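The form predicted alone is given below as one chain in structure tokens.
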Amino acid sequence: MKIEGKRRIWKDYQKEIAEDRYFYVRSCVRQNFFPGSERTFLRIMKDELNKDVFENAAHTTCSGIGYHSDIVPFETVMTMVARQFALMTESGYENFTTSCITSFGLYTEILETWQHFPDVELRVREHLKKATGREFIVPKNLSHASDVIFKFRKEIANKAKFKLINKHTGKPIQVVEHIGCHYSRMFPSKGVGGAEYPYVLVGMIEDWGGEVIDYPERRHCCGFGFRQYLVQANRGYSLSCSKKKFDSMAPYKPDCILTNCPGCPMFLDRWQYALSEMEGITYGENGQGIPVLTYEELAGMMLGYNPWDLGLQVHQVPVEPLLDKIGIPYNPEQKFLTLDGMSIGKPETPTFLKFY
């Protein structure tokens, strides 16, 4: 598909993204996979963009994984989400922004359900009142955190110390973008750019100087898929999903993979290590893997943040080749140290995957 055709599609799928005053809720699993990403989001929003972003310490999981794994009933989940909306209301905010793609899809599904079935919303309000004594106002604006970074991508570009340019060749960094399934496939109109060619990550890549790679399995699942991994017997299928993507993108020689979902970067990162140990294969150049980044990590890199403050040392596919291409400085001796200089422990060196 030609770029002109994609741009025509993107114009049909725009969404309103709030300008300021965000009630921010974190992802329950993302803090464990890539703990620096959400911290970086808050740093960019508050320190770079001077935006009002509020968190409530009483926030809990939305239970989206339990719902999509057929463990937690929908009406129970709706009541849990209604409590999140109540926390937003009590805090004096109207714009609800979530870090998690699954949460974003679930919140969207619930709001759509209430719109079409107001009696269900009324019943959930009664459940919440009985259980917690709380009431809520439906969010005026619902966005994913990647929507917000997308909205301010040009402001970030203006403040950036680096661009997605290979300093050795002068050519754009080649990026594979991977969109979480629950971002745009459930409700295409709620994501920037629709389902087949979402623009939310593409816009960041292009405005920060990079070039997006189009390849056959661009929209294929990352391999998480909940039941694909949560059920131990299905994990071979999870691995094969990721391998199918890697095999498809490898001939295009991407410099990195950019994601906007909590699970996708974890699986696209970890499974590269697993495949190298199982089959002795690597997908980058010279025995390297393809670095996998979250959009917050990439934004932080462009702004000149210390790579280890971003949490890039917890990736199993080393990011140093990408940092070297862009020219981002880093101290290798600080990679596995805490902020106060204590060692966090150095992982065992992989058998095949090149390690730094």
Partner chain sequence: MKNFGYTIQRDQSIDIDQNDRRIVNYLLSLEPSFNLCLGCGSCTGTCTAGHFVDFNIRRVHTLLRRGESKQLKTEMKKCMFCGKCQLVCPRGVNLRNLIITIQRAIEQIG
Given for the second form:
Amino acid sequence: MKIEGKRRIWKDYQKEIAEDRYFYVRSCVRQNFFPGSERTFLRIMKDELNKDVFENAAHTTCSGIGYHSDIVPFETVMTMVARQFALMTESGYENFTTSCITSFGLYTEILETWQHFPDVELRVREHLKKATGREFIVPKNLSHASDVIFKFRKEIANKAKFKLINKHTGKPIQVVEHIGCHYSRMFPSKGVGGAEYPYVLVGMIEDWGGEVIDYPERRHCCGFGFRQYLVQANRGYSLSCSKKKFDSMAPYKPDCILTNCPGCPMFLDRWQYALSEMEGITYGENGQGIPVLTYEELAGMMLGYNPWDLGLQVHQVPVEPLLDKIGIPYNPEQKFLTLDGMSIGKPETPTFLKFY
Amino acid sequence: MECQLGNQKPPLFLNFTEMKKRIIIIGGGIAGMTVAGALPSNEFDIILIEKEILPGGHVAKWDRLFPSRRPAKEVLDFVQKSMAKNVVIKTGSTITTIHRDQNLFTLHLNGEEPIVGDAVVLATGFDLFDARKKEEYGYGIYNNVITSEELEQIFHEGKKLTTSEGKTPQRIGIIHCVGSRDEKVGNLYCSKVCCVTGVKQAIEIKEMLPECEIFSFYMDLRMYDRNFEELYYEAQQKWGINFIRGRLSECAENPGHSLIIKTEDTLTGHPLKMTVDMIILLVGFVPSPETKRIARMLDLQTGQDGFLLSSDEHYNDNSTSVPGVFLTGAVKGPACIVNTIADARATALQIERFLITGISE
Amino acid sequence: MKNFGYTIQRDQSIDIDQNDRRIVNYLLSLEPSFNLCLGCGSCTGTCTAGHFVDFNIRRVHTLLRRGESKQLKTEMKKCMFCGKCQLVCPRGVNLRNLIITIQRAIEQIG
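In place of the form predicted alone, the structure of the form predicted in complex with the partner chain is requested.
Up next: the whole complex, starting with the chain shown before.
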């Protein structure tokens, strides 16, 4: 691997990311999948970086899941997205930042469509006006929340209490990075580092002390694929795609997987459990899995936030082995307690996957 | 700088009392040198301008030529010797501007006195496709991805082909159509010579490393010219080269720097993956930025493929819409050496006729 | 093992690293004209058996070259040895000898 070759490609795919004043829109599913992540993003932006991040309570789904499942037509989707832009405009913001990768891809696709077909934009404006009376200005800057964390990765590194270093060996933590397909596969120029060798997560890993693993199936999709997962009979395709990736990355002994999509961490995490139950396979050492993290969780870990405030207890693959390697303290007694000390219940113990 | 080939240097500003007309040939590769050699040097002043320090173009970097595998140097020497002593060769010269005033062309070179001529020949050739543009092939990123040009240099320097770790490769993949027949990189055309180059290089690798397994990944093998098919036959019969009809989809690096390639084996209708120690990318022709720049200065027309257009592809393939400006060789698209030499000689005849009769077509 | 109502798909790609290419190497040693195929499909186009049953000699031949020999035994039984394939082959591949050699290889390697 010639790192200078990658750096040259990264130079070709730089994108503009706003400095401050973000209109932040949440994901439909992340608060269920990884409930601490969006909260952690806001905490980092406001408390650590003193940035202005605004949320509008009237924000709804962008209907991207419906769109990619062939349920919601493009015209409808565009009008819904136009409404989100109107909320931004009404709130007095110009920089649109999404938590979800599919939303980000969809917003990008729509803005590109409007750029090439201005009449479509006019039609959507008309639909929105008729339906809601709203008007909008297109965002000055569109970014994904991982772009924003990428932009401030060095500031986060300066404030970090931990580094991605294995405290037992002194060596960098080995990280598999996996970006969501809708981040830059459709429009490589809209993602940091492009589509073939994306840099957005690599930049965080490098600046926080870790090392990136480049394994043969790195480019393969996590397998979510919307209809692949949403139709139960097809779900095996989804699982098989993840398995292909695990089989390919396992020889490199990754310490964790870092993701920036709502779906990827969900499936890369949960499918490890399903595979262990179906075939008895585990991909980490001694029956452990490979912990899967969102970039907000990783940033929060580096900043020394309590792992249970980050929501790491709801991962199906236990994160404790990684916390131990880095030396991040945690209280096992509090793992399944709410902030006010109530029990949130304990999951069933898996048959093969090591449970903490 | 002027090469010592000219022993009687003509004055660079045309002397109007002098009868001799001047032909300026831009590009000192096989095409330009053949034009210079085919023109009667006692009747015309011939000036050859080359941007590099040495003339010879791409052929000077090549080891052996398809299909006979004769040394490239033989052809280069022949073409060089065909030029008379009084051909002025200016190397290391870049053209900054060209002005056309009635029937005269004034060329300004970097830091030199301008040259005036009666006819201009564009023999600026082609560039090889920059393989880094096919990001998914990993050229410039994975250690063991090299181009056909780099392989040729290894042969030329008499080195042994090894992986980046210094090991003898056990299995090599040869990838056809890199940057050719590929809409994604904007090149819809076939580069014509890569198929046979790939077969030639496969044989040469086998000659050097008989134990090495070679897999060629192709879409079609276009063995269009004399003795090409025979070379392909030899590759199969004598050397056991494996041919897989499928375009390379992507390439990734294994631990230890070997590569895993993915393609579709279209003949079995299955996706295929395999590990190879190295891949060779058969990079195609692209119009060079220098050709495009000079073409703009002369108001020449360009085809959709980016190569230059002649007056008529069938019966006036060397003249252009600008009287006195001629095209020769690979400025008009991918061409092999045999065709380039024939084309250059035809160009010389057309120029001669133009300068004597004034007919450019 | 648990049943979640869905399955794990096996990798269907041809894995040259894993495949057994002994048969193809055996064939090459006995019938070198095997190397000359350009995959044009003339053989399959004229094949008597192939017109009645699902038998594609061009495909079988290519699969063999990749070391895919799973259904070779049943496939080879479909050939009627009429020899038309050999007549039309533009490369003069000795297809009948090839098929006989394949059958011998199956007997020997199993």
